[in-house]
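As a starting point, one isolated chain is supplied in structure tokens, in the form predicted alone.
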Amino acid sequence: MSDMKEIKLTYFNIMGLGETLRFMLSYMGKEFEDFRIPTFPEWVNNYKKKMPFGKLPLLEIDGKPYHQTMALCRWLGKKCGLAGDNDDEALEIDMLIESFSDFRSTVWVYFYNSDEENKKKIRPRIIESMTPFYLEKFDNIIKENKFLANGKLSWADIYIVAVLGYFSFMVEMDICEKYENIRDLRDRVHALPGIKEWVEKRPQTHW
């Protein structure tokens, strides 16, 4: 598995959370097939059952199935000196990574809701109160440290600017045109050689 001579990596045709590993092995210059299955339906039909777990991404190295995207994010990481130098600084990558994952739950609460009535009900708290109060503290951590963790580039850093596009359509805002710190670190993320060229090439979509 260290050599990783083929990688291919299944996911919808979105960007999403198969963002966060399409962008991690860009940045380790790696070529990787970026296999999208076009619709849900066919999802259903063809491809959930063959999953692990039932679920996406999945991420195939040499012909052996790896799932679950903050685990794989975090092996990424180890492989290419992004998770840290020592066991305090994984535990502050870990430490935002969770906090993210925080605000992921909560958003995906509102998003995925099919009740129009309670989806109206919880909006204001999910899109006026705990959107900003997530949005705020990590802009201020990145005011005050350049990045998210340990003041140096690490996986959470990537992470969280692959899925930036994904969060803006849930939360109905362009959160790096009001939170000008996230601005920053995505544009810094995306000239990292690697992150640039997948960027520029990657299909378009809204989210």
Given for the second form:
Number of protein chains: 2
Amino acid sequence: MSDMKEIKLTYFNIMGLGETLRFMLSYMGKEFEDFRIPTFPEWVNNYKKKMPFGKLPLLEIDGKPYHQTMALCRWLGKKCGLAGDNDDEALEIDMLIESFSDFRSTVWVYFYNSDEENKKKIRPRIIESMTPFYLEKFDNIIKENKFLANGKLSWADIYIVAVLGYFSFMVEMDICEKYENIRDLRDRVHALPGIKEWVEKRPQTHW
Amino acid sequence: MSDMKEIKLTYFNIMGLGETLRFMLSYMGKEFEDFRIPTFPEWVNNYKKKMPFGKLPLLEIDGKPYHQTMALCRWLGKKCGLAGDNDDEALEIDMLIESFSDFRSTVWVYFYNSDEENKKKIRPRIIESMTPFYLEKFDNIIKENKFLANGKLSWADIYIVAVLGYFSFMVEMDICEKYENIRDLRDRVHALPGIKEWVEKRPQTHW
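Counterpart to the form predicted alone, namely the form predicted in complex with a further copy of the same chain:
So here's everything in the complex, that chain up top.
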């Protein structure tokens, strides 16, 4: 880890998916430049074409570009002991996070749907049916095992807690108000050294 | 690996995402029960509720259930030397496969969209714009590095080649006809020991 000197995160001025990397880096005690592209037109005109697959966040470490939050959080997790102690534990983390990702990407497509007619049509399936289905599963897993995988803290807990604010906004409910075990996990992750300080000092944004 | 005795894969009677696990297990020389649920009503009525997150494929190893193809292919990849030689190589594989996953999940939502009006509306963005954008990226990576990550065979190559048939169907074009480097990768993966035999003997399905 001592070889990571200059770390720069490029993202929008929101928590969103970029917050997962801000949480991981803060947990690891790593200083990073938290660069936020001010406006959407600036993103489209000046940055989008330079990104590996046209997307953010981008993480630059000593000038080298990296992308994809799950890939990066897994990689950072390995560096700080949060990626499982063996291949089977790593698998349990990955199964959980991939299920979350299935859920997230469906909600995402709903949320960014600009066809209001269609959005109204698919709302019952996504917001009223799929959302509680997944959230109850996660809530139960935490209730039984205290954490999302292997009964101990992993990068999956940090990842999912980091996007909870964003996610609550997308699924149109305060997830932590309704699911007490998810709320409890959030409070425990927010109290972790590094993350506690980050949550206190981070720019206040809506999602 | 000698501890994996009874392996059962439950999926639909298609290639689809399940084919990724059939390819990996075949490459590893592992015998497995290739159980295919015959009809969609049977899936809904008799199986769906028993799945970890209501989804297929399900992989059972000595009676223990596992799910999520990317998590499982990464795990199997570690067991057969196809998951990178160090954390940085593993990251490169993961970044690539997550970008493919972004692409796949968007195409997926388009493909399974039952609102024909909306489907027509989003088609230009997904099929005419996003699809060639991603396929050209992958094609170029293969052209430059022979494989998708680290310039050598990894589970990402096997994963993506395994779903190419399915994927060609979803994006409404023969991917391998149009992108010669993807086609070349497909031919090389199809010629791998174990996978060669699997491709010759597998049930013929449309996608």
